[in-house]
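What follows is one chain in structure tokens, specifically the form predicted on its own.
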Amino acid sequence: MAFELLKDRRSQVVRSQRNEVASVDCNKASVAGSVSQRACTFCGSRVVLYPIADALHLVHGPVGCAAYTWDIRGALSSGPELHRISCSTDLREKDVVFGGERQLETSLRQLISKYSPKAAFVYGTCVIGVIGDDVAAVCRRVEQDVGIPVIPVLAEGFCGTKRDGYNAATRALLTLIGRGDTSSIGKYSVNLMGDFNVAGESWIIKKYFEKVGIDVVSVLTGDGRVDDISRAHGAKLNVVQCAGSMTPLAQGMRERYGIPYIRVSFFGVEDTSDALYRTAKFFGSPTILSSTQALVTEELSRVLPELRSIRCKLQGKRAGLYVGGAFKAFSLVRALRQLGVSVVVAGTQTGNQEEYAELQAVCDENTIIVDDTNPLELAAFLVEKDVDVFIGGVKERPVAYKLGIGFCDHNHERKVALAGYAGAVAFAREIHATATSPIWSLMPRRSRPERARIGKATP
């Protein structure tokens, strides 16, 4: 069947060219009617703050908002799991008419009394933005009485994009950071920012830093603890893994506390090694640099033989990817190239102009670069490029399977860690098992392509 991009979407899709960077229209509200894959502003704030495991997370609004975002990160905790309890004020029609502040205050006091959290985050939803509840005033009043931080997260779903939700989470975290004692923090210390401990990945990265002699003051926010975050301003460097969600926080801490930051990735052996070396070089310690070299050498000698073996079996395969943040996309392109797989479709939900320019630079010529896509567009692009494996999240999985294309889950729900050196091997194994499965040769798209053909999309 023929396919044509919506007129208002054409500026958000480009094809990369050698020695030329095309402008991608991005960081704007989704086009009405396009069935965007992107989540709302409220959801953006929730995914950043949710992994703080010893805090209460209360969604002020209808119960559906809390249900939709329950366990959205799949973030693991080494101790308390208060974050996995989905709490809502469950506003009904009468609350919309008469206001929900009383319901919010009652719910807060009851929940704090029952669970004794270290802090409480209160999320404002679309309904709250419409009826005008003063969430901040309620939070101040309760905080004075209960003696713990009670922090409003004002991120009504309609007030922007998912990236605006990240900014709301940043503002909330900045009200928590700075309250703790930093006297015991050493000179070789970092905050790991933008890792959410999906499948235990924060633990892998923390072990690397511990082995080379660098103290991790806090993880923002995977397996997060309120006390650790409150003393994060004592770290000497912020190591930012998810640039989209955490760069505003790193910039805010640089302005307020003078802490520099670097943007890194711990996905793929190339980016993991680069992240460890850049962190070690920042501190300028010969001992730390030597320990880092030893760690990288040891890990590479362990994983490279298997990666080379898998590369021989994947050479020439083609991949598409659609992920939340652009930095994840960069790492995926590099990791797949190391496996002999070329990326022919690459998109993100929250990329900005600078990030899309960099994405075009790391991709091969004529790669389709897309911002905030929808299922129909994805289907057209994947078929046009004859993709062997598609990498995305839970919303993209049905698109791949309906087309008879292998799928790799790189989103929050996965149970296998893909960070670090061991994660690089796990990712390679999954791509190999998926892309080379004989089942795909039996799909209609392969056996009778004329029956499943989707015409080339025209940007």
The other form holds:
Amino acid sequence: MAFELLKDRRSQVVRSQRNEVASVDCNKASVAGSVSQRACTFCGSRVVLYPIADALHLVHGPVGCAAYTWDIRGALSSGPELHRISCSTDLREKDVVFGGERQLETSLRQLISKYSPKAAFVYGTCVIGVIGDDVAAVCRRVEQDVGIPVIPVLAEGFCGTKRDGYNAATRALLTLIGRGDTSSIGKYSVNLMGDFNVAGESWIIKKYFEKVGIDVVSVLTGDGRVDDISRAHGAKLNVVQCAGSMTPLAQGMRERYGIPYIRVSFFGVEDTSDALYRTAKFFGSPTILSSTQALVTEELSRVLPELRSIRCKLQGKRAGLYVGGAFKAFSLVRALRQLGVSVVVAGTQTGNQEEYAELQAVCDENTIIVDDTNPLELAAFLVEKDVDVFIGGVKERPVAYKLGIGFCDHNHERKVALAGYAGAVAFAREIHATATSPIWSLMPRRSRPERARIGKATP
Amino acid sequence: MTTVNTAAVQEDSVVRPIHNPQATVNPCTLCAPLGAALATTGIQGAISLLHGAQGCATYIRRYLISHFREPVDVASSSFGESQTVFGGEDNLSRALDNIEQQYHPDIVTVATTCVAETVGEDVPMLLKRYNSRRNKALPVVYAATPSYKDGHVEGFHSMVHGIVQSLATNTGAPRRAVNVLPPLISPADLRHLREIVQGFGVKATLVPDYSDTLDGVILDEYRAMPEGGTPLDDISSMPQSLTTIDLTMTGKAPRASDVLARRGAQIHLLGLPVGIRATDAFVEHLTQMTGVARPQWLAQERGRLLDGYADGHKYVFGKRVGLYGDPEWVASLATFLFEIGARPVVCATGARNRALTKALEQLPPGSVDEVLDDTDFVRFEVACRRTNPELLIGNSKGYGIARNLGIPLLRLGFPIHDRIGAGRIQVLGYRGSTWLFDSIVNLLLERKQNASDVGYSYL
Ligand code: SF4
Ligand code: SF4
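Can you return the structure of this protein in the form predicted in complex with its partner chain rather than the form predicted on its own?
Everything in the complex follows now, all chains and molecules, and the chain you saw is the first one.
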């Protein structure tokens, strides 16, 4: 396929060099006509707040923006499941002409009385930004009457990028935090931030902390509860996993409540162990530290044999990845390296300058680093680098499959837990299953002798 | 009973009662530009551009990709804040330039998202100005698709109308061809309609025809534009075809066949060919218009369907079935159920037109207990609890209701996000209806078998 990068996109693609960091143009609106794989500001805010399961999430605008975000994520709840319904004010023409405030207020009251949520988030979409409904005023009015927090999330899709949506979510969360009673919170306590309990991942991580004697005050926002979040300011440390989306909140809480934060990741065994040790060290308690050591040793002895045997089968394979945030990309590069797989294409939707510099540093030389890519670019990169397995989200999946390339979903839509030690094994198994499936050797592109690298490994 | 000519019934808008604004919870519709983008995939060499903010296009792509499991590229003009204030002309031009450079399309379809409609973009004028600045005009087709008025059904019809309006202009020599205007049906069904028409020795022009583009084969290269779709030349000569079979219920959206009628074409409105009578009507019309006898294989398939009816009639007799989805589907399936002795007790659509209600009035009184129009899934579930269906037929979004009610769901229509092979489901014609009938019977048998204490393996 003859392929040429769009002129407007050239500054957003670099190749990592050994001693030099190239600047990646990023954090800007998608190029018109490029067919971006990234959604909008509203999407960013929705991603972060979505798992709060006892809150009402009302999308104010025409019906589509709500319809497309109905029960699409794998975020689990141990109790209420309000996050799994999709509420829309479903604006019609008369609302757009005369204003949607009345429709918003009526819908809000109706839904609150029907579902008795602990709080309500109201997302204003693009149309609201244009017609100028005073969403905040309606929220205030309803809040006074119904006695629960009613929080506007002002993240019209066109106002910035997905990353700006994270900031809008941060502002919303900060209005909740600080409302609750923290008197019972002990000194070994954390908030787990930036884990969304996809397929129960927060539960996996929480169990580790509980085992070593650390209380998790709240998870932001996996299996999230309004009451837990409102007392999050009582925790002594913020453990931040998805740093791209949660750093603004961690910073906000440091400023406001003096809570320090550390950036960690629970993807891959190395990063998981590292995250647990750093948290333990922060508290400086010998008991916690020794229980952490015991836990890590036990978990490793359980998973390493299988990881080693999978590594033998994957050694030398090449991976491409395109994920939401850069911090997940760092982790995946390390986790894949541990499986004998090298990353040759790495992209993100929301990375910033610093993060791309770090990404180049983590990656091997000559890795393609790309911001806010599109399907044609991806296809060209995958072919150029002769990738064996691609890690991304649903929108990238058919690009990989059409090229006879394995695929692993690492987005919030997945239903498989990939975090922690058990998750690292699940990840390895999935990469193994898709990268070495015998079906690829039948695909036209792979059945040519010079490209028949896939499908040769013993499953 | 006579054939219910479901598509022949149209009525204008039905709007939500203005003085009783309600929220929509779990929408039973998608938004209008999705339909427009989907219709575009069925035109050879066409690509779709949504004028407005980026998120809508990305969400719509994800939705389509998850259903068809194929690459679906939809561009956006990527509005930022300044475009909502000063207009999106520059972005529209840049998007068209970039699309041309990346995809080399034969034609670009432009549809609007809510934000572009709300700020009042005069897209036809902008497109004219764009082309007047170029040496060689870029062929473009436009449809207005504000989702505060319309859903995906109407968006689909509006784009087909736009395409026919601008491209079906040839009033030259008559051609031995039959036009078919299908609603949103599966690639496999499109293929089968084409096969039936071609069985009469004439050319089939389906608009749209995404049977290849959205159910593609694996090739050894990635194609920016998948192969297939209706050739532009064929669309151009549509007014000269022997007949146009219109299978749509457009509601308040403009109707493509009206355009063709004005250009001298013969129009015949029919319901989707599901079951014996509806397929007979389709086939008889073809015999009449082509002067060619029904091919033997169709007669055989008809016989086989009847044979299947005989084998399974007792299992479906009097069975209560709930239907939901696009109006064309619900109307045709209701007629089919009536034909086999089952009862479509509740019929629901999220589309905002009265076409369904009107169509169902053609069934004998008492056939249907409840009809819901412009509904959401919460209201549909309440109606199900009143009408007690034993089986649901519809898209995967109704799975939760089937689960709550403890009854089986036969997945049909759009979207199907929890199974593979949505594009390969075929229920039209005698052959497809046989599969549909068998599936209904087998689901009911399976349910009975699972519920039995004995667990017979011989039924
Ligand atoms: S703004 Fe309109 S076009 Fe965009 S997703 Fe929402 S409903 Fe659809
Ligand atoms: S209308 Fe705006 S908020 Fe809604 S999906 Fe489109 S870009 Fe996002």
